[in-house]
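Read the single chain below, which is given as structure tokens and is the form predicted on its own.
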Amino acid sequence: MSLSPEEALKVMEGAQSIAIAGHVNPDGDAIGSALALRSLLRALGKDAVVLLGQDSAAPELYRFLPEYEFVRASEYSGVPDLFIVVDASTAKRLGTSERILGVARDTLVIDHHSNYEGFANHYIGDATAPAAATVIWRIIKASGIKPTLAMATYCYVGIMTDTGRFAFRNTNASAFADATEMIGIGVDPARMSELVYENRTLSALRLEALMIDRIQFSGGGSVAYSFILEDDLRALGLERDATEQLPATLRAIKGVEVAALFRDEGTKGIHASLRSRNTFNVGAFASRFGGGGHAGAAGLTLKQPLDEVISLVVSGLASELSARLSAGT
């Protein structure tokens, strides 16, 4: 049961020191619901701390976010009052951070998936909701301290990323209201889309020529999916996060239904980014395999090779892709 904004306020009311983390290798709605909780808790007298749940650099595609500032969860030693973990609906997403679920006095989620395990102690969250910042607004208004630029912004950028620009099929009405509140305010959406996709260097782009140049087929067409290898990254001199935008670019070519792009990881295993058009729910299929997100956008990994993980994810979409079309899904 999800609890209201008044209701939330009133758990972290109760604590002093709060740790706040989302999930590992953040994209803009967990880095932007994370700043923006931070923004409101110390507006509100509170001692609070972002953690990253992982040793490497929080997204350089992000740095342009006003006090872009964490705390490795390896190197937090704290024992906190409360622990808030945003946009994450299962522990195991929590990189280092999960850590911090065993010691916090208390423990509360604010998500927007679907899928939330049940791991603390008090959650909110809506599956209806474009994106965690959605969530993280409503608390916002609910508290009563004004929302300043900064903490409009955090949430616009959330918001915006997890919406594709206002595209994906998770966009919704409440979409536009809130970001037609936060441009009230003062956040240029002009500039916001700019500095997150139009802001690319040279190796960024180059990192896409070689997606482009791998691109291969199956399902007649309707599954789309290429891979990018540590090596890439590396002679790029490039970061994971460099990635997050290439799966919309297959997904973009004409008659493709889902796209899937894989990335090495090394010893973590090989990482598929998911998308799709219409109906097809990604997150749905991504979950068989121990992954998660939304219909439109859903990610997995698997500590396989490339080549199997490759093959067992793309024969698993085409068939599955075949199947709804056979039954006139």
Given for the second form:
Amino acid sequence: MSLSPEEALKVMEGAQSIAIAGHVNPDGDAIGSALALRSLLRALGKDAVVLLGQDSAAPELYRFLPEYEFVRASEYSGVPDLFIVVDASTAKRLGTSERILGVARDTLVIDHHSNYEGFANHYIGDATAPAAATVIWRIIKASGIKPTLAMATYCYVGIMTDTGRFAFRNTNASAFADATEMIGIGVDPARMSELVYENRTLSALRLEALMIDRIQFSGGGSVAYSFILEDDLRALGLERDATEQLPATLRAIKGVEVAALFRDEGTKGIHASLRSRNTFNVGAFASRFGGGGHAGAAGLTLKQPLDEVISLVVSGLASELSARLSAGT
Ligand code: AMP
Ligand code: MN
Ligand code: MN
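Alright, leaving the form predicted on its own aside, put up the form predicted together with ligand AMP.
Complete assembly follows, chain above in first position.
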């Protein structure tokens, strides 16, 4: 059962020191949600920090955001009154921040995934929200604090990135209504889009070219897939976040219903980023492999050789898609 924004604020009011964490390899929503919440909590007079669940740096892509500062969870020795998890529905997505669940006096999850695994004391979530930042925005508005330009910018970036610039199937009226409010506060939508999507290095484009060169199809063209190796990133001097927007390129191919990008993450295994166009639920598919996500965007990680993971996932996707087609659903 989800708390209301007012009830979530009550949980926060009872705490003074608060640590916030999003999922590992944070995207625009995890980062925007966490930083927006930190701004709100500081405005409410709390001591709030954002933890990073990994020892690698926060993605450069979002460095334009105000006060882009994080504390590595592995170096955080505090015992917070409250630990707030944003944009994650399972504890194992927290990386090195997961440890804080065991030391914090109280815990709260603020999320928009559909498969919340009940790992915290309190929960506020909405699976129809396009981003966790949507839920954060509701909490900000319920707080009585006047939203600042920084808060609006953080939440705008969360919603813009999780909806693929207001285009993916999770885009709904609330995304536009919230964006309208944020623009009213001073957010410049063209600038935000430019900073995130039109700020690519030639190396990032070369990585995309490599991925395009390796595209293969299955299921009569309904599944498109490709892969990126650790060495590809190393050779091009890129970090993992350079791959964030690549699955959307695969899904944009005519006739493709589901796209899969496999990324070799060395000792962590092979991560598959899945994207679907219409009705196929990649979140449900990924959860059968221990992963998760949303209907239109999901991921899973398997510790098996790349070719085995590709054939397992691609054959699974192709057979489920063809079963659905023959069943007429
Ligand atoms: P990605 O695979 O990184 O492109 O992520 C797509 C969506 O799936 C995001 O909402 C992620 O939070 C979610 N996701 C990715 N990997 C996992 C996983 N192993 N378990 C649960 N959710 C995941
Ligand atoms: Mn996310
Ligand atoms: Mn999200």
